[in-house]
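This document opens with one chain alone, in structure tokens, the form predicted on its own.
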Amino acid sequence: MSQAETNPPVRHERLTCLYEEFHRRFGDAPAADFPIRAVRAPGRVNLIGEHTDYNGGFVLPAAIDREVIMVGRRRPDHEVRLYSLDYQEEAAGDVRTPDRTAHPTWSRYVHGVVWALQQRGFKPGGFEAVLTGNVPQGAGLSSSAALEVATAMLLQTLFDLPLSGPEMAALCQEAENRFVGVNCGIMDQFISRMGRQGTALLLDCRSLEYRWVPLPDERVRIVIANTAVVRGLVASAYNVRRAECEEGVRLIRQWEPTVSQLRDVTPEMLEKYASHLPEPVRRRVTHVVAENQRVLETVAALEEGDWQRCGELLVASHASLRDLYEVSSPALDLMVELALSVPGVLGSRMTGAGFGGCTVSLVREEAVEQFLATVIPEYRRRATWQLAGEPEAYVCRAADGATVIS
């Protein structure tokens, strides 16, 4: 069904398919010498804290019960052999010379993790693996980070590599930044590795200090709605927004020399200097300063079990992203509007970089069915823009981060 997969495919069934395909492609090996291992790493949704990460601020993501699973085994040589069950594509390479231009494109994320391990002095050998994932791609739910973290988890398991969770997250971010060439922050990889079932994770993107924040009860569900709009403007707009934030820092530093990132700008500073900032820099700075505060207020509301306040903060975040940071879109705005029209929806906002992708909504359990029955069909009816796929809604639970599963 194209709407909510409220019951994602059973992991055991997906694992069985992976093992069968693995043996079909790579055959058997002496179990004592080359045992087969299986790992998983989840996608994520950011509940609140958008475009704060590269400004040294706070984010509040949760790992979701959509994941990449890899089954793999060491090889006696330096060859890397991969197969994607979803794309039905093979990839190969040499572990000693990771290839930035490798094809198919998805294999570059695997090669990037190998490269990043080598940059840290590790020397993984050859390996072979089969993988599959049910994290929607191009939707802003971090399918690429899930693949990177799953790869790192598999190689750590196969080659007994001493890596802490935060170290693995940083390594995977480096792979995406310096090997794949995507200048992302660390949030996606961090939550994919460090998520914990039933919690969100408050992450300080500058110090990398973190703590888990329990989600108070099961009577409120996280519902992600995919607009099915390709995020075509993200790369260029992202770079422009970063430059505008850096300009804001440069200007404010004239009066406040201790400011090194927008994270350091207090609401009092902003009020004092806002009139001296040109547009649109003032709007960008205003969003980031207020969004950091909203993250901390959301954490406080969760700890008090105040879902109503959490919802209000999500709505305020969306308005700020739409009006001040200007990274929303008609598709995202419509999806939020439709969600908020359903009784029992506490709050909704765009999530991710913007211009397409997904919204995240906090929905009382008894309202989920109505959300699924009305929001996606009405969105499809009112959409006047080209859709790149089928709009969908995913009812999610906060899941564990990456684990070895066999």
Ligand code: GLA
Given for the second form:
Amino acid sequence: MSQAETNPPVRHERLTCLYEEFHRRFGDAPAADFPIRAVRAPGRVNLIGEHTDYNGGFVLPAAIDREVIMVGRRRPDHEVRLYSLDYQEEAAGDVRTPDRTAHPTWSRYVHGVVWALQQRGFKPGGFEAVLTGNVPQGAGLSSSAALEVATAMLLQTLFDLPLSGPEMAALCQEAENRFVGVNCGIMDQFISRMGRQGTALLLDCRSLEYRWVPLPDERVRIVIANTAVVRGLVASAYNVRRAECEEGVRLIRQWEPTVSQLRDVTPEMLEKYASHLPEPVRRRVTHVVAENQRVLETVAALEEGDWQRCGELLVASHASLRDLYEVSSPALDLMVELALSVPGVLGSRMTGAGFGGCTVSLVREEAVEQFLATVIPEYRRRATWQLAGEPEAYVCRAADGATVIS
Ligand code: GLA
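Alternative state: the form predicted in complex with this ligand, after the form predicted on its own:
Zooming out: every chain and molecule, the one shown earlier first.
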């Protein structure tokens, strides 16, 4: 995500490179009779509803204009042949035996999706594909979900698999949970598959009911800022938070037997029982209960075109993630503070799992230039921690979820 790339390279240029590479590598393969297909799946930014998905709650993410693109074709045998344009690496395997320890590591996500399809009784055959992606990695913008969903989309297209969008999202989550071994919720895969241009998506992570919420107009822009801090702690802390939430459910159930997830805890219940909960469980539960309310309030505010209120809710969400859920970091806090110091910035918060990665800000159009000109240089100047790359900001557009490219 370099500054020069504020406008992501046009898709068709990347697609042309992929086709050229595909023909160079697989042009004369025995599969030459099968049609070649291209698919894409985006990364995401979560506007609000953080650490609520695995508690059965609400989230409001948008798909972004950064994506994984794959060009592929069936093979007449069981081989899987992959090539990553970005890493300039190939990977090979057998579709009948998905390999958890495959190298290079990016190919494990592809194997994971094959595995998850097989768990559901699908039997994809061999295939060959080349891929490229411009979702920043390790930045909390769901580059792995984009790769999983792109893979599922490609296999669905190549092998005519009857899979609805939500089913595909669930299957990709399963690949990540049970094959790759990362215990994430459903949000990232769902939005990567189901996003729609110009909208955010309100998802009930328990029922998987969803609806698109139009982002009212272009006078307010979504700006993503990358702290360039590697999210070292994220995996272990994430699992600890999940366990603390489960502990909260276990305790509250003693008094409220209908509670099966934190989603079921109402603000009234929390008020009644908070003082009976040990720390840090009380803080975690308090965050989740209020964050779910904030998601619904943000949707109402968006529908009224009340950006000011949306901004306030983002700010409240960040404070809660920092003080109650304790998944922010000095880098994220600084980025948020700097963003909020720019006149015309309505709200700003960390987005994704936390501990590093990106912030999301709602910025009035006339303030975008100043945001880009001041926030990142000032962040660089004041960062006393080690940076793993270039901190940068970009204005994102809410994009469509995964599609077959015709
Ligand atoms: C990560 C996970 C998501 C979600 C967020 C926190 O992005 O992959 O499922 O839990 O963290 O909201």
